[in-house]
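Read the single chain below, which is given as structure tokens and is the form predicted on its own.
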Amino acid sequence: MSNEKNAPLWQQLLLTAQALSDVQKGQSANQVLEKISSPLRPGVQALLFHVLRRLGLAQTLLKKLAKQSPQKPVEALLCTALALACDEKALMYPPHTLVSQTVDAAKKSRLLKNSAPFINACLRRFLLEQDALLKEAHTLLLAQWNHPEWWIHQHQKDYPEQWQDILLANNSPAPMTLRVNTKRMTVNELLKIWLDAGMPSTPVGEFGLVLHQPLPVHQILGFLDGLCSVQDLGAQRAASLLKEQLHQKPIKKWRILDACAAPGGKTAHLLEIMDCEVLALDIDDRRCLKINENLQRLGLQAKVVTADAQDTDVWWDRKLFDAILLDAPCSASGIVRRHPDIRWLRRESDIAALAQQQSRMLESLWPLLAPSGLLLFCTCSVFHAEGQDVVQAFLTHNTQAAILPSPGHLIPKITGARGEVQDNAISDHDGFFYALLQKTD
């Protein structure tokens, strides 16, 4: 296949369908896209993400158009085309062009060429009966919200008044937010540099700038020089929460553990805004390399160790920490806007297993904390099972732990407050959970 940037649409559709098929087999979109040549990757990624955000509707329509389930490669190409054709408000191509190019894609594929007439018939029937088919499809939760039904039901349980807004937010792209390295310059200084260069942005939070037009990082002025890093506004809360509390303690230099540190965004932010020494752990060698690369780009230093955070006998030097940041493994249900494949890769049974892992990590790391020390527990999940439920269970069984004022579940585009651990969204950010715990004397 050609590697030219201006690849014909049929080729991009074929590559997108192949990528979708791989995601449905369990591979992440990042893994799948890495296989595609660099010149073609941005276009295929845009198509794939568009399809993944409408996959539930496309699957529902296909069941109504085909009496029997087609073979997987045929299903992937048809779902790709239907997802691109079903949303009149976000059409990327004229419908008849899309149909003809999809049929061309089938004809040019060894696996699909015999199915070209069937694909053509399905898509042309969709164009003829579109209104009726869409009306009927939208009576089903999967088609209406483009999330697995178990995911929808869990949001309905956790957020009875907000679940629709969360799912809507998940189906729209996230903003490109960057964190300014305030060791080097102020937010306003970088904002002006960007504005003068034709890169307008808007300040958010204490350290953030949102680009009005997303760009590849190598095109962002100052990125390669360490003046900024890509980091969602919700993720930027971690370092700020620790700084606010630690600065009330008379310690010259704080000793902090970042227990699941890769790719290093929160480690770097701590070093940018505080006088501290940080031990950054990650279980994967390649991910630790990414931490070091980011620190080097920003001109920062931390001790980076490859280790399982729970296996404290292997890596801990028996010196207690003033603070521990535990950004625990989770379903990543809060970052679906950036990674629309996550909703289709996760299984319902994953949530309980991840929550158990989070609880084990809390129990393993708590003894490493100095008296009056702080542990910030966070996940990029909006499921209560991976946030407030884990923390409340930990507090119930640990009399040495007290919760300080904490953001709780940060919900994309939603403002609210509930219970001891508050839900509080102040801007357009990813879904997160934060609970700040203190070890009592």
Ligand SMILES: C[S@@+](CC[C@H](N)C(=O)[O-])C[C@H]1O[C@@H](n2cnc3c(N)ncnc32)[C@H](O)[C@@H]1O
The other form holds:
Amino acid sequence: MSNEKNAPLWQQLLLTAQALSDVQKGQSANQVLEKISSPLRPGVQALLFHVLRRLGLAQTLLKKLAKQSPQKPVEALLCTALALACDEKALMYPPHTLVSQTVDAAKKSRLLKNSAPFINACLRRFLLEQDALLKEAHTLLLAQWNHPEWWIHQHQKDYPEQWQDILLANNSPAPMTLRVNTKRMTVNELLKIWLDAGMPSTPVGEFGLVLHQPLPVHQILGFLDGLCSVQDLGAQRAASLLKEQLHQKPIKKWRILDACAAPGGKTAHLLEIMDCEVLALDIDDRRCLKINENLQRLGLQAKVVTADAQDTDVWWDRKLFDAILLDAPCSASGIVRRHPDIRWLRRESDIAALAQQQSRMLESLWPLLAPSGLLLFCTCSVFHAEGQDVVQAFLTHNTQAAILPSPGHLIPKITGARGEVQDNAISDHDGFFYALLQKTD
Ligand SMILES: C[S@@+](CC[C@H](N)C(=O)[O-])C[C@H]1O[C@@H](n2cnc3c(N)ncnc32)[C@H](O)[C@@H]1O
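The form predicted together with this ligand is what I need now, so please give it after the form predicted on its own.
Every chain and every other molecule in the complex is listed next, the one we just looked at coming first.
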């Protein structure tokens, strides 16, 4: 295994095709990548993410190249190669190298070796006829936007003016945005330390820095010492929104519930910028361990409890909260650029089921809020069904709830065509929904 990092392309292609196949069976890309040995993982991840962002086009091309659907493993290898060859502006390898390495990959696999001639024929035909094939494929929404059709139609309905911008952003890589732990140092101080160490960054928002060159976290100066955390700029809005409102009220130490807290990104941010005590709940005990790890690294303290937020009888001590952050489970349709597998994993029916769960959680937690207390409801979704529709329905029947000025749905934004950092990087963030509700006295 000594030379794994320099594994030949054919081997990386085989691993990527296997990973794609596992995602298509329902596993998340993160789960699948965890199984790959660490020296090979970054290379396979780069290939897999590239493929997932072009999978609709690759599937459409394959239908045109093969009269009958090939067996699943053959289909996965062909889709991998086609996705890597079909976008002229973003080629990772010269097309002829890619084709010969894909055929080598098939020959070296017991499962695929009999299909090597077929794979060779499909890919050579693609190289010869690609202009016509691509033109024809692009007439289909799936191939043009690389999202399932139901997803595209939903965006067209929710955002008649902006649906194309959202889909374009979803298909671009996201920048590496970090949040500075301002309990420990200012944004400018960390920016200077990084610059002196040859890690240039650009400030974004009030607490963020975007690294010009993304790095694994353990290589980021100060990360292990708790000077910063990885957090998208859109996610950094949560703690700021609560702080802006809470600081208008004369309360000693805020008592805040973070109802869906793991892995603790927003819990930590609240503790970094406010004088507050936080109860951080999450239903998933393994993810609760992550909250504790993060708090420890950052030098912060909260009470962390594993529980179903809706089972208030089980975990609530009957003391009302000044504020509740409900970062509810959702489709994650706003963070597709960081997780290109999400669009292929979700089913249309998931959206209504998630929206119902979000409504139930809102109903269960509302009674725990003190009079004039604040509840920040958020999701990392851009579907109206998982944001504004949930809140509107809640406000219609809850006469004790008022909505304060709120961002609503933030749609994902990119600063450059390929997600590179530019001077106006301040506008670059994932998709989110935020609604700030207040309990009337
Ligand atoms: C969007 S993530 C939260 C991200 C977190 N707020 C942060 O900023 O790091 C949603 C979380 O809700 C948790 N969750 C789902 N259903 C829950 C429930 N009924 N009660 C408590 N937590 C729940 C999931 O385990 C998941 O960790």
